[in-house]
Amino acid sequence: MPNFLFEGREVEAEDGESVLGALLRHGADVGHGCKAGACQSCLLRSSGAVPSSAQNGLDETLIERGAFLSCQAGAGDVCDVERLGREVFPRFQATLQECRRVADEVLFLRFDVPGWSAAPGRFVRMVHPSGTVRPYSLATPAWNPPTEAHFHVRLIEGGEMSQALADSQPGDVVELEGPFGKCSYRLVHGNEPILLIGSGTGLAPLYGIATDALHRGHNGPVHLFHGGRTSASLYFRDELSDLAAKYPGFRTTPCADEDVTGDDLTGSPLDHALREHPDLTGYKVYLCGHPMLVKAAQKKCFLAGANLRDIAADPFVPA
């Protein structure tokens, strides 16, 4: 039977068992959620080698520090593991200031986070007092105080975190770990056209990135395509209209698959984006939202001329 060390204590696993499975069977107090590698609640770290398949989808910062998904690692593939200590990834207390629905299935949340600073578009691991952990991207406009953290949270039926957040009241406290990821505006940009394509709450990082670029005086055009299942599911319309009115270089194109109303376009935001921008040579491209959309968009944008180095992607895996 495979054995490994958990914080100095030997854990005996069964053949074919995952690290997480063995720890839970022995009563270890470790976080876990979907057990499918999506929610990242079961992150542990190892000072030794871990299988690359247990690090799929993790941010480079996490990988560099030996973090891995314990639900995806076989017990026989690791030697010693431990929980992520706060000395490795500091946590910040975040106090809820505002919580409101911006669409039937989307919550907007604004937190005050003393000592906090993060570029719009990056993501954090939100830790609820119940112990539930989920990653969320930052939607904070660039001109807001750096101690604010804004999020767009998709309400998932039966979802532990989204339901807990929906029931939250101003004054409630969660913890934020991070930020992680590289999906953010970089100062080296300046004149290049920027194309942002997203679906659902993938708008959150794209909105933050757009405000950051415009606030820093980006000279090139910025075009955001936002898709949803229906026109009614598209949100933040007023905020995007205000952005377009304030910055002539910014445009937004709403797209929906069905029940399309007004000037919204019918179909995929990716298809419409590539129809309007067939040659992406020299573009900076940001992709966020449903994993299938992001994966298809990476390939099609590359084939349309975008350099792989200039394509930043943030797939939202349901958890």
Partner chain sequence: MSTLYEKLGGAAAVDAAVDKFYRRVLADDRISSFFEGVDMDKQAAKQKSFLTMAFGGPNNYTALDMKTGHAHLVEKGLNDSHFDAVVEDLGATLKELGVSDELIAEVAATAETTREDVLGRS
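Having seen the form predicted alone, the form predicted together with the partner chain:
A single chain, with no partners or molecules, comes next.
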């Protein structure tokens, strides 16, 4: 049996079980969310070897500390496992400054977070006073002070976190942990074309990344494809046209499935992106939003010539 030690006590595991699966089955109180390797809620550390496939998307500093995603590691792949200490994940107090609807189902939130600094596009774990924890991506434009944190949150019917946020008032406090993930503009970039594809609030990180690239003087073209169910659900149009007016290298293409109005294209942002950019050799690609879109896009963009390490993807997998 692939047993392992958790904080010094032996945990009995079954063949094929993940570390997280075994711990939860035994009633251990271990944070988790998507169980699909996307949200990094299930991080634990090991003093011994861990499979690199359970460290996909983790920061170097986390990898150095032996951190791994416990939902992605087989129980037989590890020996001695423990929680990551608080010193690895300081929490920051975030005070709400502004909360408004930018579309029927989308909230825009702006927090003041003293001491905070993170690249736009990466994600945080937001901890509500009620104890609910969910990952959200940073949409803060690059020219704002880093102690501001902007988010775009889709309202989910019956959704614990999104409904709580909808009811919140300026002055309310949540905590932020992080940042996590690899979805951010990297300085090594320079002249490459950048392609950003997303759906719904997948725009949050993509908008942040686009502002970061343009603000830092990225020379290559930056093209954003934003998809939604209807034209009316596509938000932040003014912000995106402001960006295009200020930076000639930036373009945006709105796409909707139904009730399409104006110059919006009908269909999936992925299909339109690949029609306009059939050869992605040398491109930097960013994909965020609905997990099905992101997974399909990752494969199609790779087949269209983008290198895997040049494709950064955050599927918004629900907990």
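Between two forms, the rigid core is the largest collection of C-alphas that superpose within 1.5 Å. Positions refer to the first chain, counted from 1. Keep in mind it's a predicted model, so treat the numbers as computed, not measured.
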Worksheet item: Is the C-alpha displacement of Asp310 equal to or greater than 2 Å between these two forms once the rigid core has been superposed?
Response: no
